[in-house]
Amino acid sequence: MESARCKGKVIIKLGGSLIEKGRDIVRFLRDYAEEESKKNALTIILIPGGGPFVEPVRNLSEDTSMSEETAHWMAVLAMHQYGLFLANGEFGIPLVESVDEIDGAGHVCILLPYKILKAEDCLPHTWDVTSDTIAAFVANKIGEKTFIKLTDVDGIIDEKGHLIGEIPVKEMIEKEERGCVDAELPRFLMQNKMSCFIVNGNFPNRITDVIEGKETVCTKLS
């Protein structure tokens, strides 16, 4: 299996569906990165999802005359709230808001994307774009061509209930297949020649397997 690690950096989007275990996952990845860096340089960049923090925004956008522009930026700020929750002010996990801050942030950091997105505002302002596509955008901005999406399912399931090990994003677009990713992600990946591994964060060893290029339970979007 292709590794999600390139140039010593790994981009991981930590979905809001994992909020109950989110801090445990952050600690696990911090310990792993510190140990791994004794052998090879490794920086893990965590991008928070929106989770329960974005639901009030979605509800307001449906129930009021809120513009898509306003809803978009409020939803991005909901990612900041989840990032603050994950860091919790006690783990020693730095919060960064620009690409330039990453190199000095240690083995693990949580990236809050609002300023990066504001500076280069090129993503559609619709609910087709959520933290999945935002994570892909940030990874591409950093110079990484793959990232890991952590969620609470094993990956994309076919019509027979079987896990799909790998699926081309072109096929997803043609079939309008979404699975557990936002509607814009397949198009963004194809346009930028990127890939994404969907991993169940309830099984932390699967995360490190993907980082190291080992076979594991996941779905690769290629």
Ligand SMILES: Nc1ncnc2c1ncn2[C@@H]1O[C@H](COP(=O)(O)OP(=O)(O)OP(=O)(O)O)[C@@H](O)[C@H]1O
Given for the second form:
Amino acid sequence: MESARCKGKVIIKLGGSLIEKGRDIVRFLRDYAEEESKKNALTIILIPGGGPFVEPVRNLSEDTSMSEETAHWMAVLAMHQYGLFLANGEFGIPLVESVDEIDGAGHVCILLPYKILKAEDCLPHTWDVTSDTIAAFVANKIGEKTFIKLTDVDGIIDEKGHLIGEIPVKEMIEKEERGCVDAELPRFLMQNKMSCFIVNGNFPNRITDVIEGKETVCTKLS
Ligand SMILES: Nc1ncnc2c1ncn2[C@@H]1O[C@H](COP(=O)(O)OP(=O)(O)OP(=O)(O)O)[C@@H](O)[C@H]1O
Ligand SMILES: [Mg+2]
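Let's compare: the form predicted alone is above, so bring in the form predicted in complex with the ligand.
Once more the chain from above appears, this time first in line as the rest of the complex follows.
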């Protein structure tokens, strides 16, 4: 299987759905990256999802006359809240807010996207664009053509309940297949010639399998 590791960098979006195990996953990845770096340079860049932090914004945006613009930036800041929660200030995991900071940030960092998005405000401000598409945008900005989305299911499940191992983004767009990703993500991946591996974060060995290019349980959006 094609590896999610290019030029020593791996971008991982850590879904809000994994909030209960999120910190364990961060610690696991920190230890893995430290160990791996003894052989080959490896930097893991974690991008937080929104999870429960984004729900109040979504509810407010439905109940009040808040503009999409306001809701968009509040939702981006919900990712910051999850990022702070994941780092928790105790594991030595740096929080970075620009691409330039990544190189000095060690083997694992958590990227907070607000400033990057403000500087290059080209994504639509709708609920079709949330943390999955933002993670793809940031990965592209860093120069990576793939990223891993960690979530609480094994990947995209079809209507018969079977896991889809690989699906072309073109097919997702044509069939309006959404699965467990942002509505906008397939279009963004196609426009930017990117791919994405959807992996169940409850099984850390699957994450390292994807990083190392080994066959594993996941869905690849190609
Ligand atoms: N066809 C499908 N295949 C897989 N999961 C699906 C599908 N349709 C809906 N889902 C749901 O999508 C959920 C995962 O997406 P969700 O947006 O809740 O989590 P996340 O992306 O990890 O978190 P966040 O968006 O907060 O960062 C799964 O728990 C599952 O219930
Ligand atoms: Mg989601």
